[in-house]
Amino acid sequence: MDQPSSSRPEEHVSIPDLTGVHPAWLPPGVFRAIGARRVLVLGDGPLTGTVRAEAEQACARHGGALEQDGTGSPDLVLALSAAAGQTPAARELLAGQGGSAVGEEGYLLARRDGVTVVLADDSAGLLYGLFHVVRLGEEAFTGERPAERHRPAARRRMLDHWDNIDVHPVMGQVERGYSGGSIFWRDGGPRGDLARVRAYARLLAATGVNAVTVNNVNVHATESRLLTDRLGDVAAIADEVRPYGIRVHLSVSFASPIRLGGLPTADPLDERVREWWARTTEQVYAAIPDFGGYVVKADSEGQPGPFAYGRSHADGANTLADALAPFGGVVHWRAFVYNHRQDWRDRSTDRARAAYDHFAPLDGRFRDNAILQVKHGPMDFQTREPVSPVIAAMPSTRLAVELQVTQEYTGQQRHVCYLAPMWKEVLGFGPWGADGRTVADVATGASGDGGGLVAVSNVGDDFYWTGHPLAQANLYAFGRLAWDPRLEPAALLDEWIDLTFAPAAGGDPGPLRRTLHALMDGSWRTYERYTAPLGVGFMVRPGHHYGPDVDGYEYTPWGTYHFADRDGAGVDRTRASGTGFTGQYPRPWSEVYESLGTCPDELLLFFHHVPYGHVLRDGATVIQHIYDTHFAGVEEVAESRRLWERADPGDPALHARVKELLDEQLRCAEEWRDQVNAYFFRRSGVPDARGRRIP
């Protein structure tokens, strides 16, 4: 993928002003190991300018001294390859590697003779290589460091915000957004400074994102004109995140050609409206010369899509397709389609089945730059469930794995829940068993031309960013792990933690470290125990879903079920009995997850209907396992908010805050506990053995 051009001329980079908005990552202090040294960037390039203001801006706050030429003494040198010849470090740097290149975005790392060098071929790695001597301080500086060679795994690393030009009477400004109002717009319109939207950028440079969509999946009448007549709009925020190497794509209607262009169809195979998205496409590249492509949720949810006209998904994917070919755009079609209107009666449709079931038939149709967006799992971002089965069916299709940052079904950041963990289980899952190629691998591509890795926005225009001051960490760890999908949650929570506290602690920074990975290492499956047990989703009040409320969804067209009954609990999804669910994953899940001997019990009841006195396999009863992990639960978080009362982070505010979320966290797992307990107790007649009250 080119990357984006500059459309300023390099020393009118400017970098971002943080005043009234917390620096998440990048706090001034993080770059007093480059600022105190003598810092020598070589070469020219659309981002180099950028990496010289970080330079200049760091030097001039810490000490240093930013050089002019390649005649001085630097400590670090930062250079693209063409210009290596220009000083000794870097030109024995290239000529130790033989003189091969980097590769697209990549970089060189090392450190010898006293002198630390990045070498890029292009000045989008040379960016990166920047912030990755951000996240080594001090150490970048010390010893030696033989050369490293870093590169992305994927070439597109993606966040989708899911936000409102105007603000929806239902679903707000920032459709499941968390964290305040939108960043990009406000009244109606663009946000009048969008100073802001440069040190988002800047922020998600730092982590290795490299593309932006700007706008809801579900597009409303307002958003739809941002591919016409407010094209400038977007073109506006293209030019704030450019100087950070950030792509900006569009969520664009199905229906676009009726709604924008007056014809009377949109049916993609027919010719005027083909002819109408090529006309405007070539208009968008007009005005965003490094546009990055569509986004496109159809028929899905109400959305409109290629069904009303007998058509398929990827005769409506392969029309926008088109489109974009002659820019290098692409258009990441999602393959979240089911029936939302089904009969809660009808035990035979399986909402987990529809993406399969659609999909699945279409491998090998699609055209190259059409990138399938699934969702990991085969429900809807629940806290668990077990791996898309698309993602293992379609070999000749590019496909892109989607994550949700914003913690829609994972307390809405207002609890912990540091979801790199269950990342890490997705991308490392071996659809065709322990020997064959993961998640990962089917996202990444076999030379980093698979779709990517994809995720939903937890940003918005609160103080800290996300909401909970905590929940940055999700944001910092996708883009980490978008980048690099074999890095270990706990090592990012550890650089995380480094950048985000470390200057503002001050002193020994171990004992906040301890703290934070006591809260957050184990977050997600503490959320886990104290919501919905062994694989059941969605027992969350209908609309907001926030708080439980165990048949909120049960008995709704929306085909969510745990099917509990005074016998048991859990859906069926069997081939020999159920929904043939289990039928959709090759082998060995397939034969794996259809026995109830070898499921895995975290999954039971997503896959199996079971009595309530079935035996997992640590020797506890079902019902007793929901008993135990709600009590449990509970106590973890009330530990957690211990920990917190004695933690210094540096900041009084950023502590206050963290404290009442944490109190309101104990609070509502507090009433899941005792919800689900007693709705469970209710229906099994089976006492906990333990004797503890459950209304």
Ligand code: GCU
Second form
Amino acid sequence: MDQPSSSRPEEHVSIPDLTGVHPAWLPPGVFRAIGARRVLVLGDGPLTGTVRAEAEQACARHGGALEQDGTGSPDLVLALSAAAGQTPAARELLAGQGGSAVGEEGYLLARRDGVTVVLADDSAGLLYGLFHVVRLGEEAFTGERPAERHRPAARRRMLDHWDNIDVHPVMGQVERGYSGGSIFWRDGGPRGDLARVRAYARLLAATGVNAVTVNNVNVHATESRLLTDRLGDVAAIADEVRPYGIRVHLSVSFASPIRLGGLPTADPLDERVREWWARTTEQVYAAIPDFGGYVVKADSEGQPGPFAYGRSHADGANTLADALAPFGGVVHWRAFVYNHRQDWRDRSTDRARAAYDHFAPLDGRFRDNAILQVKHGPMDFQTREPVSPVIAAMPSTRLAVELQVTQEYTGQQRHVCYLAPMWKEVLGFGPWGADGRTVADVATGASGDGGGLVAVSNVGDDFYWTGHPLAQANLYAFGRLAWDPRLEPAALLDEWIDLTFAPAAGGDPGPLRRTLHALMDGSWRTYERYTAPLGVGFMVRPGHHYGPDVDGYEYTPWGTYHFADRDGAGVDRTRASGTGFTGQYPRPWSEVYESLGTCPDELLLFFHHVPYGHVLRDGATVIQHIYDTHFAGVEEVAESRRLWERADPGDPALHARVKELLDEQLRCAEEWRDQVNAYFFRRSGVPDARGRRIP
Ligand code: GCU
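So the form predicted on its own is up there; where is the form predicted in complex with alpha-D-glucopyranuronic acid?
What follows is the entire complex, opening with the chain shown before.
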């Protein structure tokens, strides 16, 4: 699991210098503080080469100088511990640590006697330390700074791209992508110019992400061949991202032995199948020695899987894990397994139960290098869901928690929806109540070797990377939270604002900062207010999932229902009278969610079917809450739009793009408000207590 880097010889690294694409959080100006100084880089290895190249470019731009050896008097030293002896500042910092290791991918940062020092045991740590200095800017070169030790909370910090090589007739090139085409693939093959991929890797490294999956979890025919005869395409991407400490992973089809190997079966316990995976994986590592591993969506939404052979998901995952183990690779096996062909008339089947029912009994049966990748909620990336009970149910399995940066159900990068506050709630949730352990603790593992955090990327070949320019903040915040889940969403937003906008604002984005906080801090809750109420979820247009359609999924096989009738709404998931889903939680949540008296209001309709007159904790009835929140949510969007009119991000084109998108957000929010309010008014016959117009 070492970083791809350290043992390889140093090579010249070219820093992507892109025109025609927005610089996101790395505009050249953020390197000014470093680039205006004398910088010394000590150590070997490709990522050290990257650090050196970054420093060199910054100095060339901003008038500083890269020192050649430790004999001068540098302002900034970036040193591997093995080379710390070459200059006094690094030597003293190392000695001050009593010789103890900094740790994998970690770094020490200190400033004494006018010298800022970054010290790392491996070159990945050095790179992360460099980006820390970039974030600090001038502050890194002011006053004294006692030694701080920084390490990632988890060693696995991954973004999954749901990208197809071919444009899929229904899903397009990027499944659930709202930012143009793929940055990896175009016209049925790899993009000719991979400079954007290198630039993407650089942006990700600056947040702390160290792995990407380059193709969709739904593996179609062409994409399945990336594992074999099109492996060279994957290797080309790996070459681009390696200098920034990023490993490439591949989504593979469980049926590959049949599709690609010509075998009559993909039974994971069949010796021929096991051999095929072993041989194929060996070839992958011959082409990409630092290959990360496989991602598998099996027996899910039509993808093939072990059930066809009467085998368990542990059998399936372990066969792939065994093939990867000799090379240090891992398989991310997704727990998103449910019946998507259920009968809506059948009230006993509950999609929320499915992942736990399938996987909890398998705890302890997965190999060490098999990571079970669990969506954060039991359904599917809704605006509001409880935390998945699987996260508390498998103490003997390595779990990764999967988030969705791409805004499938949260406004599709046409709406402002800063998701870090939601992720923070999820990561800080204590599945066992008050004993202190959190979802983040499960994902990171006791010593950082848990499954880590994974998210579905929101990036495409759009000029701003993410369609909506402000959606860049979600990508930034995910990487930073994967590095340290204790970071605060508002502080992360400040980091992103400073890096992205300060250089253009002459160093102080003050007024813009206030506007962006006003627009973004509460935007997830605003989105929640004008869409599906009280945790019930969905109510979206089937298929593309943009905009309201209250009954759109109500009579479909997808298992996503609200059961609204003339008396009330919500899904009874209690043990007493419903699907029993509440019983999948440990105490106290199994009790908290079971009882109407203690179930949090924001999840009320997720867990209970209640009459419209049910009174919430703030004294409002459910029906009045629906009306009030929908009117309020639209007002909040209108206010954002007013604020943005007066904002100056120092970039007229960006201003115009956000303005246009806020117009669309307001239109869509009004549509949500009117459809949801009208629907529930017509069902319930209860008028709005405040007499507002409901169409
Ligand atoms: C959602 C999404 C699909 C995706 C699936 C998954 O259902 O709508 O496009 O394939 O999640 O996570 O596998």
